[in-house]
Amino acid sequence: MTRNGTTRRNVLRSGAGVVAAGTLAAPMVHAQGTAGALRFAFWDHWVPGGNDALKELAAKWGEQKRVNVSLDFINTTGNQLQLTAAAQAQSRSGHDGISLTPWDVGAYSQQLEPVDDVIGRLVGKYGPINPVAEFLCKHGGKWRGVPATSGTQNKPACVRFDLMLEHAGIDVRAMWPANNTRGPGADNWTWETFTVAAEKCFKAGVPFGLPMGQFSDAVDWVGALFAGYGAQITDATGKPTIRGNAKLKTAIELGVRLSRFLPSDVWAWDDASNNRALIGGKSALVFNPPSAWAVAKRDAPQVAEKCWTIPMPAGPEGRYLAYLPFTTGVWAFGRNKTAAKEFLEFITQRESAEAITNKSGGYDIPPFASMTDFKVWETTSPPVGTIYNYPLKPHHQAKTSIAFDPAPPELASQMYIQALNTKVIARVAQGGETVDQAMGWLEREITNMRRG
């Protein structure tokens, strides 16, 4: 996907010349006796030394395989690495492999080799992949691409603890421990009794901090609300749901009742706002991977020991936690496919991937449940057992969601590139619009989409 209001055409468009804008180089690892060379195209870490884990890996296997390995790191600032695989994908030239954002993979689908031989001994090994990498990554029947560990995050609440318990009376590090229990009061940790803490918090002068413009915090985490009251927007054909929908009214109408115990310029905050908010002390609780915990850690320690992540609230649908999926897949036309698939399952294997995690601090999220245990979410401090609940576990009684799921790439991407579910609870707590009339606005929207 992109932002900015660039669509993937317009992206099509800009040519092929920009194939490694923002691009962060990695030296290249020269194996003796080489057997090949294979170019790689990875997301550019946001954690500081996020991306060692993939350099060293990389030198390890091409020693072992003899295989010259280089490795491109490119941010998404500026939509560098959503350019750099449109223009790939239309001049058929590149890397052998790269990083996908999570629409991306469909729109690029009959361009990416088909990994369904790499897939199957993994979930040999490791188990069932995450259903919703599974949804975005396979298509046609073939998967098109191997889920990825660095730069996949999930979005829980981080909470500090002292305040919510000062402030909402709800303690938790109670409700939700440092290990595979659920406390008193996660059973009632539900949207309505999220909403009645916001407005506590938000009187007591440290509202929550959740963005609500056009970013991907903000259209994530009400991704995860929609689907908390089954709010689905479309079908798989991508027909609109809108017309009638109570599931999705209701669900706009909490988001407007909770907008209002929120920052009076949530409706303007980008990615980093949220961070900002909880590392200076001004926010309660803020949906965010284990980053925003971290750059407390060194900037802000007195907010840092105080701050405990735990799952999302619960919907009358059921608990669902935002989930943020980067893909790794390699094009069909690349020059050394063989050696890109193997490359992939190598870094992709239980060991690696807790590497990979190790680095950034816990802020990667393997693609199977089975790897959740990894000892970094259960030691990392401070206070110790602060990010345990970072990963989906059985205990949370939860599923991963991604916005606009099931709708077709092409379509999903647009809507969440124009954050739809966001501008509809703007429409009414800003615009002063009835449910109906955004509901409305919203159906023509996404009409208009299907035709463009």
Second form
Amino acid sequence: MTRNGTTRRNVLRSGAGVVAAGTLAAPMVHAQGTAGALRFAFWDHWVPGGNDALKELAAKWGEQKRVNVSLDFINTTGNQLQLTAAAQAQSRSGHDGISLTPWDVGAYSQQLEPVDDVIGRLVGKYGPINPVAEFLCKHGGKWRGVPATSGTQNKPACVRFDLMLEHAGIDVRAMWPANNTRGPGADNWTWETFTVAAEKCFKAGVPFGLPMGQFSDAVDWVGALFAGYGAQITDATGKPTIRGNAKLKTAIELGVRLSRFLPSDVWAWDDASNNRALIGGKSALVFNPPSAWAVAKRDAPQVAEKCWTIPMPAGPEGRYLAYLPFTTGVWAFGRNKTAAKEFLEFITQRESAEAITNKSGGYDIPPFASMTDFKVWETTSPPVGTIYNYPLKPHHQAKTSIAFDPAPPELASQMYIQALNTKVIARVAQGGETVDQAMGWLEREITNMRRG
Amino acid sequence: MAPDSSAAVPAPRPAAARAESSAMKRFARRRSTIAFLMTLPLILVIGGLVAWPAGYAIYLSMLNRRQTAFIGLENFDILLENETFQSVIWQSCFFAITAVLLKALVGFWLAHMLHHVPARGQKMWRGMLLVPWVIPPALSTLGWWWMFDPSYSSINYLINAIGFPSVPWLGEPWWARISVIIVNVWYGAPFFMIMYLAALKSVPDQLYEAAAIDGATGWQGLRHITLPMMQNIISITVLFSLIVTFANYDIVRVLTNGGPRDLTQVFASYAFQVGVLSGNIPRGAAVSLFMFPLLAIIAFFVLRGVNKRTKEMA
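So that was the form predicted alone. Now I'd like the form predicted together with its partner chain, please.
To see the whole picture, the full complex is given below, headed by that same chain.
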């Protein structure tokens, strides 16, 4: 039976249209003799001009395939991108494809078109895909999105090499030079060494700028610290593995110890606070993509020319690099799914990925290990080679990580957004609880999240 | 007139049709029908923008996370067992009650001061004092955030300049709570001021003159004339502000994002975090509905008191 009049779905559909209309409109690429239209929503890049590569690629592909491609760039300030995805998923209408934040792929997996065919061809050409991206994108044995280059970032250490050498006696440029070798001290670049250096820099008045609040920069670096100690909070089914977890306890204790050598206000820092600390010359080290360095290059060149990006420290269980990927998904309710998948395949190819990374000044990280040799990371300056070690390279002997891996996405997204890993440290360091009390709280919190 | 002009006269309608038509006319002319038709647009607006979303939120709050199964009140049960949510309840109540009381006191004081300013200068002061209420709170809170900024607080700069140590405005839980309340009071006090000023202007001067002849002090005048005469407006503004403050979102979101350690989280910001950002829309809906019954009961009793006093005064 059909029903006339206004339905809940129609109203939601209209709402999603309004949200979409409110976003920054990018060019509509017209092609004569059109083979249909395609609408994509991409993350609006922080880096000025960072969207240009996608616009150019869309124009080129649209001309070739005679498809009208229109792109909207939606930023994550105020969670606009996440809200747009939520509205479109709820109303089952909107763009053909959309950029998704790490955990949203799992949240909307049932409404995303499988893209195994695209991934199969890309992996055949470029080799294995990043395992974290696979963990986030593959659900029920099917790929539900194509790991994106635009917006995907690593968060290694961006170090003021002059301050680090002067106050902590560590020459980071010698340790991690701008070539594929490990220098002296690289094997000893551990969280313990890091904490000692943090203390020295703190005493010298240039503390490490590590946020400990609820924003992603904080959650990501603490996630890499925990991974380095093998401190998993849950297993792959989501069952808490906290009780009697000595590795977790050690990681929390190190986090608490480290937090004593950070600025007193890091508990309230957002994702921009660490950038400001570096750019303002107040900090000897931050964990960040090259965006902080890029702003320093513009606003404080005397700071930028003394920055050097190096891998994160290692823990007893290995070296992990905080990795925050974007994924582009094709909605199952989209009108032009075949063209959407073709377009995604096109923008993920090496030439396209390099164009995207170049436009972003090296910020964007492609999902394939075989694509970590782009020239932009070698040539960017000042100083030359400053971001050579930004992408994960084999000589780093590291793995990428995302906080709360290997929890199932539904649970992990809640733990990530609610920053359980930084809070458990804060409860001890700031709240005065014992580590055991804080771990008890963590277990109860996760048990509660799993219900319903 | 043409002999057949009678053909133009309509044939008499059957009695039943006539009766029906006149009943319809009577129905259309009835006061209640006209009143209903005139209020229909408002009913439709309220139905579409209030009742439907509220009903849908209630429906959502009774679903499981994937929105595939009806689980009754389990989301509320889960929330009540959650330590973070327990602290959210406490914080929301503390925030709303403290902020409303302060807004009422500051608003009353400002209104009283303004009432005694000569009429010519009053306009200018009234306009200036209303500015915080006119600026969109998300924008003004951003300004406050810059002043409270953890690393570059301009307030701390001034505090340091007079020799005192910096205050961790947003980094320490109690200071963060106080910061959120300060911004809310700054934003909301002008509303109380303007309402109370209107109420003060409606109190007849003769009452004060009579009291002065009887030897009443200023405090006695305030206690026995001003406050009783303003009782209804005070009740309504406090109720209105309590509801709005309980639902406050933007100040917390911009200023602290609920931190540190969720200790400034209030219902609306926590509902957004749980519902939209964490992808658990049913539980987020349950958080947002949590205060609804309590506020409805408070509203019922306050409005009943207002009605009762209005009838007594009439």
